[in-house]
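Consider the single chain below, provided in structure tokens and representing the form predicted on its own.
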Amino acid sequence: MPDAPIRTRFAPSPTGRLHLGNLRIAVFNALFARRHGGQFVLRVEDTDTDRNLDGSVEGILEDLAWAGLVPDEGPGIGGAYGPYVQSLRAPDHGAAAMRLLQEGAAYRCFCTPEELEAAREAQRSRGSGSRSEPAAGSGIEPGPMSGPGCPGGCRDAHPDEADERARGGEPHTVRFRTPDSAIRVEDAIRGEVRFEGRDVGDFVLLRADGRATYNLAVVVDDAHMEISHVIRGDGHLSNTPKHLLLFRALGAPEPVFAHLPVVLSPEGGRLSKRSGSPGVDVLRRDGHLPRAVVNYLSLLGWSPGGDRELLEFRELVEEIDLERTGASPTTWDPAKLRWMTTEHLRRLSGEELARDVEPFLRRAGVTVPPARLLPSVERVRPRLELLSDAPEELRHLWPGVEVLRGGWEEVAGDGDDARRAIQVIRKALSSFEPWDSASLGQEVRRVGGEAGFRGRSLFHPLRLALSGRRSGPDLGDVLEGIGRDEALRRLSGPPEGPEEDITGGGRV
């Protein structure tokens, strides 16, 4: 562990909302920084302008906040190492490239796109392509030419001649002069990984339009922001020898590199948006708890030891490390995430659960009197797997005026005995104590039996009057959830007036 303060970064591209794979990288970086009292930095890498989408930065910040991974520094947050949007750092990237040119660590390449493609095609036909492919969608230039130079011999041209051609306006890129020797990457998860310089090749630093490539920009930004640990997906492992060479050429301290194992889809391919990786907004809509999502993602490659799986955020912060992170692929299991959300739901206090289900109730149009929300939620808690299950479960307790009226219409159709059964139970419950599910259920059966009502003749009219339905949760749960006043009101006859009058006012 270096002596410098721990600083990690999450560096997404603003191409849309975060998906599960992105969020997993943020989880590891945030937890690791918190574990060591360091800083978690958000940097937006927007240099691939063709793929950028308006509103993405705001969406990314919202998704991180939902997951409880609020950056210490970043766009809209500030910090001493800004700007935190990569395109705003273009002058620094260009200055670094010019410095490498002046020091002979880079050169100008005047090969045309047609010449480069012809060289690649020849390389493919010989079967001697690079063994280190760039990460998909990273905006990285295609793989190297055969050998360390470009196909046109630009590497060996005199710098003065190259500068003269550049001043004349001749299109060109700037390439790094990669040494033809082994490059050893010390990865905190995988150990030593060796790359050959001839396979890495002379990679592009500046495009023909003067924009920095990913490889140059990320190193300049990491160095400026004093990032101590680069924790990212294994798709970037092939970039790391290039980054090490650039850190050394620029005289910047090398961070610790840690490449998390690949996450596979349930079908076995690499997990991505295209292969079904859900967006964070989808996880939210489906009713997953953020603490469960963070817990689950932390276990995709890392283990706390023993048989433990359910950990709260503070426990993850206390225990996360790189030593117990494996290199073998791991698999995204949506059923496991659903189970984990269900288990975390069980751990919530009643107040927390009531707070978390409120947005789902509002979207579903389910009205619950504020004073009855907590006891109602507690009655349906055992049947919740996701927060999004709450509206349907609570509709059994708070079905709405029209449903209750419809229930009483069915009661009327069942005849006088149905109405008499309701009246008997209403009278018995008017002063009954204690008002809890088990006691209420026993009292309903006792009083109903004494009056000659059992089974269907008792429970069907009661359920219709209380919930407007012929099936649903145990009547004791319904009675406890809605409370005495509301229960007696419903058992007295069909509701009159608007919704607010029936439910006591207020909507959650």
Ligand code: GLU
The other form holds:
Amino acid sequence: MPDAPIRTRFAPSPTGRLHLGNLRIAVFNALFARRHGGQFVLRVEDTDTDRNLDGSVEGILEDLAWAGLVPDEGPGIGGAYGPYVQSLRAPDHGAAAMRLLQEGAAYRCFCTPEELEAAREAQRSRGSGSRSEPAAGSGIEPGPMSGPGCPGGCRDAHPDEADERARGGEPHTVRFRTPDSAIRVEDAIRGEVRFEGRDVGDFVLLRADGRATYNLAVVVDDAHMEISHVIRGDGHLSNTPKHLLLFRALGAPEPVFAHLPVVLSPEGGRLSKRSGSPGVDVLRRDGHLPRAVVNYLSLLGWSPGGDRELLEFRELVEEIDLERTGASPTTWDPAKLRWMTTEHLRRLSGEELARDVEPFLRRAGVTVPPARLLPSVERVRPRLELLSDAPEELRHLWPGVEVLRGGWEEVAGDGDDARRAIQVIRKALSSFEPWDSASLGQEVRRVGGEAGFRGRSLFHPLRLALSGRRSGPDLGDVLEGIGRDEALRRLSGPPEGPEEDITGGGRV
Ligand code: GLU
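We have the form predicted on its own; now please give the form predicted together with the named molecule.
Following is the full complex, with the preceding chain placed first.
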């Protein structure tokens, strides 16, 4: 662990909302920074301008906030290492490239796209040979180490000559002069990974239009932001030797690199947005708990040891580490995430659960009087797997005035006996104690029986009056769930007035 303060970063491209796959990267970076009292930085990598989507930055911030992973620094947040949007850092990228040119660590490459394509083609037809030869008859001599990069002699051209051509406006890229030696990446998860310089090749730093490539921008930005730990997906491992070379060439301290194992989709193959990685907005809409999602994602690679799986955010922060993060592929398992949400839901306090289900109720138009929300939610908690199950469960307790009116219409059609059964029970319940499901069920049966109502003749009208429906949960449960006042009100006749009056003023 370096002595410098721990600073991690999450560096998504602004190509839309976060999804499970890239949220996992954020989870590891955020938890790791928290664990070490460090900073978690959000940097938006928008240099691939074609794929950028407007509004993505706001969406990313919202998704992170939902997951409880609010960055310490980032766009819209601020910090001492900004700007945090990569395109705004273009002057720094350009300056770094110029410095590398001046020091001879980079060179200008004037090969045309056609020449590069011909060289690639030749390389392909030879198999995966690492040294690329220029196309036959192109008149270009291969450099001593042309690699998969520049196929021409640009590497060995005199810098003054190259500068002269550049001043004349000749299109060119700037390439890094990769040494022909082994590059060892010391990965915190995988251990040592060795790359050959000739396989890495002379990679591009600045494109012909002057924009920095990802490889240059990411290193300049990580160095500027004093990132201590680069924790990212294993898809970036092959870029890491380039990054190491650049850190060294720029004289910047090397961060610790940690490449998280690949996540496979249930069908196999790398999980991606396209292969079914659900968006954070979808997980949210489906009624997953953020704490369950974060817990689940932390286990895609890491293990707290033993057979523990359910961890609160606080426990994750106390325990997350890179030592117990493995390199083997993991698989996205929707059923497991669902299970985790259910388990975390059981552990929420009543207040937390009520707060979390409230937006789902509102969206579904289920109106619960504020005073009854907490007990009602507690009532249905054992039946909830996802937050989104709450409206359906609570709809039986709080069906809305229209449904209750419909129930009473049916009662009226059933004749005097149905009404009488309801009246008998209403009277008995006006002072009945204790108001719990089991006792209430017994009392209804006893009082009904004494008045000559049993089975359907008793329960059918009661259920219609209480819930507006012909079927639903146990009547004792409904009575306990809605409370005495509401029960007596419903048993007294069809609701009068609009919903607001019934639910005690104002929508919930
Ligand atoms: N912007 C890169 C991506 O979205 C991440 C780069 C990095 O973590 O180094 O894959």
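Basically, rigid core = biggest C-alpha set you can superpose within 1.5 Å across the two forms. These numbers come from a predicted model, not from an experiment. Positions refer to the first chain, counted from 1.
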Subject >> C-alpha of residue 451 moved at least 2 Å between these two forms on rigid core >> reply: yes
